[in-house]
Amino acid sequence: MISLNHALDIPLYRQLSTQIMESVVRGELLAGDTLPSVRALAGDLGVNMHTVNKSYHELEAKGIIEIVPKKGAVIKAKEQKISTKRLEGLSDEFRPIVVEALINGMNQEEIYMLITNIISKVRED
């Protein structure tokens, strides 16, 4: 279910949080679903216990999990209503992408188009 890519730019805890959420989004994790333990994780994917305890507490911190002392760490329910917080957050996020985007010579329409393209393999894949 997860393969981290160790020649990406991309930080694995970074890889590991996407694709626990890229599973909710698809409804292979729902609501109530227990992630398997830090060093259980770690050992399957082998990489160090900190890069899975990084994402599990990214995934908490964006209110996808919960980490539940003696339980683990469990997927929170699917349908939430954003916080402005956290789409303050996410606006703040995707700024530096669309400006590289808008400075590489994008259009609106082709970054819809890349956005809308990408919700697509996610809810597919």
The other form holds:
Number of protein chains: 2
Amino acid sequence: MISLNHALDIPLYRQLSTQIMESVVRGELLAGDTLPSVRALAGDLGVNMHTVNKSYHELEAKGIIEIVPKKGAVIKAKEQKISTKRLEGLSDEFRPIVVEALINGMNQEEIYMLITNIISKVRED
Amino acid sequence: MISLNHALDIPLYRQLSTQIMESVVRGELLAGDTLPSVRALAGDLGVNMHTVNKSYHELEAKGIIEIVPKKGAVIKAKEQKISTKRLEGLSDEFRPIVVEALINGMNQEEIYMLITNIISKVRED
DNA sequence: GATTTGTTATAGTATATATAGAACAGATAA
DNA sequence: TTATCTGTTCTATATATACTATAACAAATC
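The form predicted in complex with the DNA is what I need now, so please give it after the form predicted alone.
Below is the entire complex, every chain and molecule, led by the chain shown above.
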């Protein structure tokens, strides 16, 4: 179930993208599955159609779904090997948070455990 | 040396905060050291005084520096144990990026290696 | 033929980011 | 003491982003 929180300082369209990605990671959404139409999902979530549309296009840019005009959004098969470019992008995103962890006194091992806990949580929910 | 990139979609004040935190992690800035005045640093970096001021207050909110009005910004001693609240905050920040890594085909071990590489880079620079 | 689809366009509001200039009061240095 | 520097506060402007709202279009579907 998807739930958006207007109180967070995380954009609604991004919250939606992340939750759809988590569903894919959990195996709830499989390659070939179709996402609801932008209007239908917007109605369910109580947000504007354009907000859902923005999320879908973000997911398409990440290579997670394929949007077929006049038809729908389909989950793509997971990639086997991560591209160097995407790996660099992830590194840039991880870096400032890793720095924050280090400055708060966490060592490498503790960061590993935090990552492990997060992966468990994602798979649980 | 601090360098801000106007082309990135990362706010200037946040780029500054992150780079100061990296200097602390590297041991270039030690507890008790004083940061340049907001006007002086703004002049060096070619940005507005308020931008530096916002960065300093962000660092103060994170517990990294202490701003003494009319005097300056001083690096605080590193905390020994991370608080539960801050750990939850870090978890929330890590989560969407971990999900992105997983969805791009990375497994736990590969994420570990990425973290290790990032830590090395931060300490090198 | 009617509905649904993603797309495109226009418009409005709110917030965030960054700049600019001015003024204040306290601390520091000459 | 005087002058300078400090962080703070205020007003103002410009731009970008986020979100909503409404409308219309053409193609696919029922």
